[in-house]
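Next comes just one chain, in structure tokens: the form predicted alone.
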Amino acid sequence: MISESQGSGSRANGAVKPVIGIIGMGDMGRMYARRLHAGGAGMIYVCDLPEKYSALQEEFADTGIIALPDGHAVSRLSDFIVYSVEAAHIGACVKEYGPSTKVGATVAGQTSVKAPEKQAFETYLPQDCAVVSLHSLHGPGVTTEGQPLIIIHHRGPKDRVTMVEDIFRCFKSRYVYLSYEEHDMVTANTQAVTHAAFLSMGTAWHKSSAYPWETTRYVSGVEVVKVNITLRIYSAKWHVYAGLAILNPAAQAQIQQYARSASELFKLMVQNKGDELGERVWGAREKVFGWTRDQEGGGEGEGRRGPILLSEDVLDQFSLGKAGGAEKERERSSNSHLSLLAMVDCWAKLGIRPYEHLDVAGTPVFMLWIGVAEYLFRSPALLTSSIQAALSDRIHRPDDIEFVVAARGWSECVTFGNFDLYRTRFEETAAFFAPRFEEATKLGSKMIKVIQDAQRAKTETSEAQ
């Protein structure tokens, strides 16, 4: 039986607060705790390594978030405790604190990935606590307002999850409600293939030693948005990736796949099988997207929502270079856009359709992750051009290889569960694109921002019609 005490917390114009616990403070973990102080929150506890603690009491000092010297201290006077750290160590993090436990508390973990979480928590944790577990689905750099804050409500009485729902309401986050088997499989259908993607880009690029802002090929339109994702995604840390491609099941099968469809596409560019080719791209069209080979997308079928992206003229202010008339003219349109091709494919094969989670993750950036697919997709005249530089085009084609490289390269390092391995073929790319990272992130935002403000527009025309 789980107790329904809260213990003491603490009181604020007459009203008893929980005791907020945080073990781990790396970049999420600073954020929770700077927002839900910032916020009104109760008491806050937090925690790093042991080694860390000095630095932690410095940093904090004169807050009113108080630094512990380990997450026994944390776990002890906590009544909601949160595990803000990565997936891979969730399991020696709980079997060393959760013993310590306040009885009666609630737990939850703010990982990327629950599978482990999950098994740490029924493995290690007592059975006199509640467990409500969390997943902001965006970086600590975003605005919590408006954005998907997942709540699994796993064990314990249902007045728990008000209790997270009130202390995180500061927040002004998007409540979305789900199982721990649900949250793993709508961010593997959300954003495995998506990172697969861009992070086979961004390798492509380093072992080719080019810069695609340097060229004219990727400067303009829809190659704005790849070049900018793709940075956004190595400014980040190594391990958000890693812990979804790794230890989330689901996830792992859509980045094999997604490395044979990148292969077989391939295969069918170079010997020129262009039937074959085109079947299977209209084929994963019609799949994913329900669009018929002669319907532009946004049809019957669709309701109302309009497309994500914007129009290339648009999107050509948020370009890391620059290009010229003809020429630019030229060679956006010989680009087969295998990256994206594959990515649909992967789609089809699997039976996924990405599109129908949008409600649950639907963040700015897996907004655009998705919808520089859509935007290749949406148009027949697109996508019959990007078939044709399949079979066609030469300039891309060195770059297609590079691409299809990396692809194998990512899945074969999944496969093999190698952490370090990940690790060293992230930060070696990261390394590569680090002098740009700050312009792409601030155009990157920049573009988010016209991209909402324009699909609020739309929405707000719709209604006042």
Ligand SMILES: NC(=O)C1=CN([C@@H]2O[C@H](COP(=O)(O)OP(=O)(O)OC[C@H]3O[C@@H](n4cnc5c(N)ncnc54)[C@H](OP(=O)(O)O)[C@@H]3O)[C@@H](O)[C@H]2O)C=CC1
Contents of the next structure:
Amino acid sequence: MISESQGSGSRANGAVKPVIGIIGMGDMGRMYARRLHAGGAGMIYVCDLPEKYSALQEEFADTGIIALPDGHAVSRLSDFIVYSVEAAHIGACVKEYGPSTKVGATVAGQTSVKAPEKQAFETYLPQDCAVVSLHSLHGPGVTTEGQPLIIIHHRGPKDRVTMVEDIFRCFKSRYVYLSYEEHDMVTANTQAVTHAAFLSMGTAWHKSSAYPWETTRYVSGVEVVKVNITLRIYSAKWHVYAGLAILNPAAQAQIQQYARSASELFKLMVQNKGDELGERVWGAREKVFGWTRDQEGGGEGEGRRGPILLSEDVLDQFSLGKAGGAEKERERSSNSHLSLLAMVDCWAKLGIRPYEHLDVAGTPVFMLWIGVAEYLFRSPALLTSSIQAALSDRIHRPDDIEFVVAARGWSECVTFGNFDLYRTRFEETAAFFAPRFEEATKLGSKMIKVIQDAQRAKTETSEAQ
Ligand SMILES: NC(=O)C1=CN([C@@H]2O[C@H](COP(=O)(O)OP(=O)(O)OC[C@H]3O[C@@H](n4cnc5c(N)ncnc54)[C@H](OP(=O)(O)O)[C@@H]3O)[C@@H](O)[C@H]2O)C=CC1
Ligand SMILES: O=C(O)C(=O)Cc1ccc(O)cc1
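Can you switch from the form predicted alone and show the form predicted in complex with this ligand instead?
Time for the whole complex; same chain goes first.
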């Protein structure tokens, strides 16, 4: 049905380049349009909902990016079309514009969850269109360089994959080739369950009416990651997180296990069952990280790039609060870190090897989350003091109760597939944290850059050896 590279393309610098169309000019669509244009792509047509046409025309006037009234116009003209809309809207959107797709074009989606996208493309796109889909595994404010860009060759000739690779070469991303199904399995393990952890921390702080950076007990070292990433997630759009959790068929089980791990560990804490708690935590450590009891962690063997090895000194630069020395030490040793104990327990129960996922398709948020889990678990002394605090500390226990309730609440919300409830839960907590979003997102971006640069340098050094 589909012939090798049909599509007329546009001529730029002497070479014929495919005409690119982007449907959905939100954060990701805009980022794509601007970066592709800056990278020397050919003609780029974009649209959002028809009522935003004139605003888009104004925004993109004289940029070389052409705004069109709707997805029909974009689809009719473009050789390569990216749907960059909400996951919950992809079905309706492709139903409407899919039939206008240019004969022989290649179609992609940017959605964070692929099951609904695949169904929409299979149902509504003409048979002559190829499907080579995408997913940039990072938010719009992070550099594309070195980040994973998933490419899914679903149908059509292989040269369409080459075309997509050529289009995105200017991003300098790392191409990762997966099927639609592999994509949803990997991102359930990496993104969905990680977001559940951060969302639960945020809800717990909100319900405790406590800004962590105003209570010295929270903001130093690994707590800096917890706070900055939680705020970063709550400052973003709720539908991104709701879509990838609720619409991913593989995500529910992971999120449910995370809530189960949190509540089971918490029950052992309040029953003062130290032996059982210890066995469970040390057992999970060995299963996930491969370190036997009392063995210092952090050696080679955790993955292609080795351990992450976050350092307190680096993290403390990104602190939102002003934690003092002695106070910091006291508080650091008395925290149960239930959110992290539950994460490693959850990975162990599900047989997830986080470093392997990180090597394939880790997001910056996932990398940091493994980094803080590794930080707590690699030191037997630190882990022992965390288990001790879990059993005897009374200062953090109210926060731990809120955390368990929050994790269960998010899990039920996702299991029931309730977008409205998800939105309400998300926006209420987002409003609580809103005054600090600007500072936290700036700090969070810097923190991600510093840590990713260090990771990249480490990988390059070990590859050169
Ligand atoms: N933000 C992120 O960090 C990442 C997001 N993604 C994925 O990318 C996709 C886009 O996300 P993002 O840009 O953040 O979200 P946005 O909400 O910023 O953008 C989506 C845009 O699509 C518009 N839209 C909805 N329906 C139509 C339609 N029928 N025709 C034209 N435009 C339409 C929306 O309009 P309106 O708002 O009026 O509905 C909105 O402007 C999502 O599927 C998301 O999961 C992937 C990687 C990272
Ligand atoms: O890194 C994360 O997990 C983020 O929160 C940013 C993000 C959100 C949605 C995506 O589809 C990809 C990246």
